[in-house]
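Just one chain follows, in the form predicted on its own, and it is written as structure tokens.
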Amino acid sequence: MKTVYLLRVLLIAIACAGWPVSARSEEPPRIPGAGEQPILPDEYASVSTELFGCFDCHGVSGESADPEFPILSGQHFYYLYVQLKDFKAGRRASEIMQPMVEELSKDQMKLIATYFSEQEWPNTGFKGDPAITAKGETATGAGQCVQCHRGGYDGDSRVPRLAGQQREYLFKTLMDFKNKVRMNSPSKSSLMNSFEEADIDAMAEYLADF
């Protein structure tokens, strides 16, 4: 008996001798911890620095936690892609996006816009004031925003999703339609010019809130 377990032993040294190292040492992917850059697919190689740029900001897969800057993860590819033109053509100005941009090709524009669409859109837990809300639900049904953005406020391919978006971020994107800062959406700055700037945040807030 002794014979047959040394012979057995000896045969399964044998056997594992001739493993590859790696096949025998092989760990599972790494999942980045708190403050690492995550791994990307093979198919964002040629924008992953690009990517990591649109990190520092927008979080790792664009959830935000900064309420100035905007949620990116679950949002439309289509409308996406059309502000990565604009801002590269100028007409959405940025001192930050438009560096980012200047040297993208459409192909890259449009892996970036995929990467984040293809995320799942965040909960922010942001919770308005009732009376701000109520407000800002009255100045949203006489601007007819649904007929755009629809009645879930979730949007539609070229047009950007708002239900559950920073607070912040829409405040200061619709003043800027109203003062005419941001200029590739002639008819969102005539509609804001016919608010004044509190309806406005209240829109802001029932938005967020949504």
Second form
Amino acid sequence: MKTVYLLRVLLIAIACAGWPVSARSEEPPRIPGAGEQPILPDEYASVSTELFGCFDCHGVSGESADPEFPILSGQHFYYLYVQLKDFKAGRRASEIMQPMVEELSKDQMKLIATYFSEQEWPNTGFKGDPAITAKGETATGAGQCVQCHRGGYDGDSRVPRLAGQQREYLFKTLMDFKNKVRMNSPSKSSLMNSFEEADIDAMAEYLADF
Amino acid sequence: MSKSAWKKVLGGAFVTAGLVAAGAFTAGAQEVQGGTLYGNMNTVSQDMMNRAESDGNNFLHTNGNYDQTRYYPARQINVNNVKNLRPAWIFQTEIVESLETTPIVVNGIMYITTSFNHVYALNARTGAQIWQYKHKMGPITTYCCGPNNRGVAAYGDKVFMGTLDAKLVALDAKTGKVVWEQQIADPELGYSETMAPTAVNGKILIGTNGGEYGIRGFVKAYNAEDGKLLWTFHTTAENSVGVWAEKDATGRNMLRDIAAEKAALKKLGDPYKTLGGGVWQNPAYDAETNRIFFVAGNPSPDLDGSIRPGDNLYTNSLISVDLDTGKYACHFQYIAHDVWDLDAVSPPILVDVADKNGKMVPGVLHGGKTGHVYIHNRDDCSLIRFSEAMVPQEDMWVLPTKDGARMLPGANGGVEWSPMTVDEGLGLVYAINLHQPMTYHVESSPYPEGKLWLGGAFKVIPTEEQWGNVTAVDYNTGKIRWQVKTQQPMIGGIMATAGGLVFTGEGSGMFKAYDSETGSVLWSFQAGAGVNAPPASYTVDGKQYIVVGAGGNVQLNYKRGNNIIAFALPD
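Show the form predicted together with the partner chain, please, because up to now only the form predicted on its own has appeared in this conversation.
Time for the whole complex; same chain goes first.
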């Protein structure tokens, strides 16, 4: 079993290297946290291999320092659990994530989600362009995003935290909603479909800086 | 003498007696003392609950009394002296987040709730904390529009609260310790609780949120003593098709494609299992008929009618059921097959109203997101009249489109969940309104099992002006008596008093008192955070207080805070 997961970790590393990158980032994605692996509490021993696999792309403890990989540390338990379930069921398509989760049980997914939800949310230090963040604020106001994500955009339970998330990831996933690449939240797709790409870009800037 | 006139006479008598009785306990003002007008400390009898409309000491119901008039009978604070009103105390909760609680006051003890289901018991004289309960929230909650809670119900020696993880919790009113807890529904499927329960005749009544998640709405009755479920009334009928109504309650054509709906019905069957119809405001209770009256919200998914053919009964309706059995009595649907989320939310009010022949009959009032006040006959729920529109209406009912169709009002109303108030002596009902232009977008998608399911999107039009208003409507004619425009869209609630005043707050933090006859602003106070909770009033030791939460609002993103502020006149 362990061999399977080691192979999977290798697969992730390969997949991460081939992750599609935007024009903003032509260098290969940095794999944060190499050589800084944390000591996991005993209760996560049964998913330690999987968690270390996650760290390879999402950073040590999920504190992603790569703009294209979402921060998982401090994200909400139920949101993470639902995403893992959706990857496994194919409701959220991802060539990287689907092989990662296909053999995970619900209990394992819950444990992984619990681990990340109990970590601290990192500070990316991202500073947005004031003109773009102002445009993003107007766009999120029009979309009434606070109704679900709350005023601080820190989410709750099944609604993800957006504040301080990696900017490139935000832009990509919002565009994936718009373009029906990400299909596991139909209402989000409808909402993003009503915005122009420039508005979505501004939203990502605004939220990453929030 | 009409029922309302009797209420006036009785109200004055009880208030006077209450003030005298309260004065006898001044010596023990800092302690938890027993016995004011109607009962012992921390015990709320059914008799007290029944007489709440004339009780000038306590505030026992979320909406003032079983009729839900939010008319407070004390008049110590009145049009002549309200200019002197000032804060008596401020209590700050642990939670800085949207605050929608109505304080419940029982013999000098106040119970308030916060977002994320904290409950506090406070000394209503001083604001000092007596106990705090923090609900241990489950890991799964599903809710739209904020982690709100609108307060407790007090009954017997307990207080009751619904929770975001869809539980009903009974607490010991003296200690805040849990007596019993019941899981009402599955939060993973989109159910949650934000409304204050209603307590009556040994039953605790509670509905559910979830109209944006494909739930099947309901009202449930639990035994107050042990939490046993007594009955459930589902707000989506197993045959939800109805009569294929083409016009709304005001007679306007809703542009339904009935042929397409009938074809969809053959193909898809009745959609009642995921049809929504949340009930998230308190029912009114009519003791004479032993019936409750409540409103059911929008059908799911909000904007996409193509996969839920038929009238979608009983969504967007006033509904009456028997208190003892939960058996259907009557309903009136405002918008059949709604695709705009312009649903029925604001709690119904029971008052005597003039029928079409001018005869006074038992009536029901409801303030709609459409911007109309609807006036019904209580016997059969039928519509007697509807008021002039309180906000601009444009292009009703243009159908939602893929690229978005503009229509007014926007999906938040008109009158949102905010409870209205009535001054029966003036024959006026007071409502707070929003003007928030939006576009309506439709996009069909299958039921996503507990995830947000709007069937499209609502978008605020950022280039258009938004505002609100406070409106007084003569419910015997439907005419607007007075209207005051506010800087921002209004949400929260309103309360009238026998002092000739109407109190309501704004997102800007302003809390104001209006002359209930004319709409003149007689007093205001800047609370520092959005005042978006329904005000309440009470009298302790001979002093009348006005109390309100100032914690802002998620839905309209008004500035958050954590203050409960009690106001009184100087000594």
